[in-house]
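Starting off, we have a lone chain in the form predicted on its own, written out as structure tokens.
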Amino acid sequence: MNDRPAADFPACDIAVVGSGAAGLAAAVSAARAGCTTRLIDPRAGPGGTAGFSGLTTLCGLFDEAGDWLNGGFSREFAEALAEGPPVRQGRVWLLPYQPERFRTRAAEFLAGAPGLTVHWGTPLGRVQVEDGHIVQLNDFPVRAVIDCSGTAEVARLAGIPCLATDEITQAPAVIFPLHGVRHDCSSPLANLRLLLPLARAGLPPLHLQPGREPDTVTAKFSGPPAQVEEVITVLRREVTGFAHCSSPAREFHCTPRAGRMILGRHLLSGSEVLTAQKFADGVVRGAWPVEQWNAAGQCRLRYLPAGAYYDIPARALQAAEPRNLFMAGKTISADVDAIASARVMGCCLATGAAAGQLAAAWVRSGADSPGTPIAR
């Protein structure tokens, strides 16, 4: 691994944009497949939403019974990250983690990947397309590109058509840890007890997920960052178990749940997710419910049939045009309903690993196809 400026290097086989869960998995998987790989990210180090947003739970790793949905890199990294067993919340399972540990483990995996070069503090500035292929990224030649930016930055700069979420389907949230909480947060009913006192105070809803440490939870607030301190004050005063709660965060900011999705060779639909569709070229399994949030902080959950999972096909990880553009994480080819399930981090790890292998197969074969299905 090397972090010299991108301009100092010759052509590479695969360029990966973004080093969150999807980008980490894509870069390591492409490099392990024998491709010279270059990872660029505007941050000073890896982690993305998983490492910097305040989230402390990985969703989408497990089926309804608590068994692993996908093997390969997603399970390998999750097991390296975990400090304890998954936690059940209603019909889903969450893996608590510490953001600092995510960043550390991500750096270790990147450092151990052969033929991988990283460029921190490097925003994506230029995408050159010729004859239906991306030929340069930030002025260095590439053979294939994987967009793991979360907001389809490669597609935006290349003028490639995208779909987009909005505040009706994926409104952003302020995510922060709360310490000193003596309140059961393991069920949806527990969250309902918070809504009335906040509503009486004229504040938007707050949703909690259990954290890794005792008496610690992750809060997802639907209002503006400026109201977080008021929310904590109301919780202390009016909700049993919150009298001594506090947040170690020094500042609060909104985190987008999803953004733009690149149109691929197949558009994964919400109906395919909810009916647990399988595909001959399926490369990732998903089982998270379709989870949509509006600007008022109201959540709409639609579950798959009991015990079911759906496939994400390889065609949803390869752009319709240009064909040497692949995508993973929140940028996969999915409509606003499907991405509401596939955007969670466990699924991002799995689609990242699959996209890395698909791009590597493209580079090796040069065929106008994403190749054969990849073993899970």
Given for the second form:
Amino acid sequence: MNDRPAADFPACDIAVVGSGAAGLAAAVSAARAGCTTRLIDPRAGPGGTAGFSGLTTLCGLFDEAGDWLNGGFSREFAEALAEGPPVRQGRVWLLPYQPERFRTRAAEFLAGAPGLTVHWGTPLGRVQVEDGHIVQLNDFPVRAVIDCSGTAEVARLAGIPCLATDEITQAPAVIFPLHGVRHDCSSPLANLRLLLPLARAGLPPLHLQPGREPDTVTAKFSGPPAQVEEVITVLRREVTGFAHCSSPAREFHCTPRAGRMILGRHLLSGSEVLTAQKFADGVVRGAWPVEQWNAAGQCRLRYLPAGAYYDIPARALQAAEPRNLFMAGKTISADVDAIASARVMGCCLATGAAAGQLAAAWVRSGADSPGTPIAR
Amino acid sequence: MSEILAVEARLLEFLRTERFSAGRDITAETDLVASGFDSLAMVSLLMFVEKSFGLWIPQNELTGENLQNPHSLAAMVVRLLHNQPPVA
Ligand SMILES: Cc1cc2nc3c(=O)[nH]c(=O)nc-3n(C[C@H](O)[C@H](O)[C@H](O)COP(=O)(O)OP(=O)(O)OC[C@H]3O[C@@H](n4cnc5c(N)ncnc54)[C@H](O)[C@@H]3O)c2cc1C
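Switching conditions: you have the form predicted on its own, so give me the form predicted in complex with its partner chain.
Up next: the whole complex, starting with the chain shown before.
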């Protein structure tokens, strides 16, 4: 891996835009498939939402029985990241992780990928389309592009149609750690004991997930950042197990949930997700429930049939136009219900890996090969 | 006993208008969690109870037994109204 300004470099096979869970997987997979690959991101290093937002649980890696949904890079990375076994919460499994470790592991995988160049501090500036293909990105010629920006930056700059973002059922939240907590996140009664005092104080609800360290949890708060201090005060005063809780975070800010999806050769729908649809060109398996959050902090979960999974077809990872644009993570071709399942990090890793392989196959053949089976 | 029935009736009225308006049957014995009550739905029910009966429900009353169905909840309300401790 080289680390130099983009302008110094000649053509590459594949450019990956964004280095969150999806972009990391896409870049490593494209490079491992033998393509010269560039990864750009305005941040100083890899991780995106998974590495920088304070989240500590990877969702979407396992089926209901706790077995891996996808092999390949998503599993390889998750195993390198894990410091313990996954934990069960109701009908789903979460893998607790440390965000710092996500960032260092990601950097190691990128450094170990052959023919991969990373450009930190580099936002996408320019996209040039000619004869229905993206031919140049910033200052370098490209043969294929993978949009992993979460907000479809490539599509936006190239004037490619996107689906409307949905902040109504994908409301943003403030994510912060709480230390010194004794709480069983998987107990509905324990959660009720926490939610009732907040409701009495007129505060929006708080959702807690287990942290990596004992006595720590990760909180997702649906109110404004300015109310977090008040929430902590109420918890300390009124909830057993929280008397000595505090947050090491220095500031609180909102993280957007909604993605911006690019219209692909297939638009994955919520009903395909919920009926566990399979496709001949299925490249990724998903099983996370359709998880919607409104601004009042209410979470609505719609599950697949017991034990079932759905396929994400290769066609949902390739733009309808231009054909050399691929997408992964929060930008895949999915409607608002489908992305409410497929946006979890485990699934982003898997769509990233698949998009990297698809883009590499496309570059090698110079054409579409719709049914190409991809090793899971 | 009639006091419990009266409380039960208020709870059922609230639940019928707020939660089960889609024509679903709810009785005093309907298991709340089994019929889809999540933590937030439970919070709105308990907030209704606190406001309607001028109560403050202590943490140790938030148990699976008390919250099982409208009947058990009504029994808890009546007990709290008379300042009685939870039955062990
Ligand atoms: C409140 C909240 C709670 C969540 N909880 C969980 C959870 O518990 N478990 C779970 O698995 N998932 C959770 N998610 C979902 C999950 O975190 C995200 O959907 C997922 O991380 C998205 O990954 P991504 O790679 O698609 O995008 P991102 O991680 O957003 O990465 C996008 C990358 O693109 C870069 N970028 C942006 N603009 C440009 C540009 N112009 N040029 C180049 N690069 C650019 C960014 O810097 C970033 O690095 C949660 C999300 C939210 C908001």
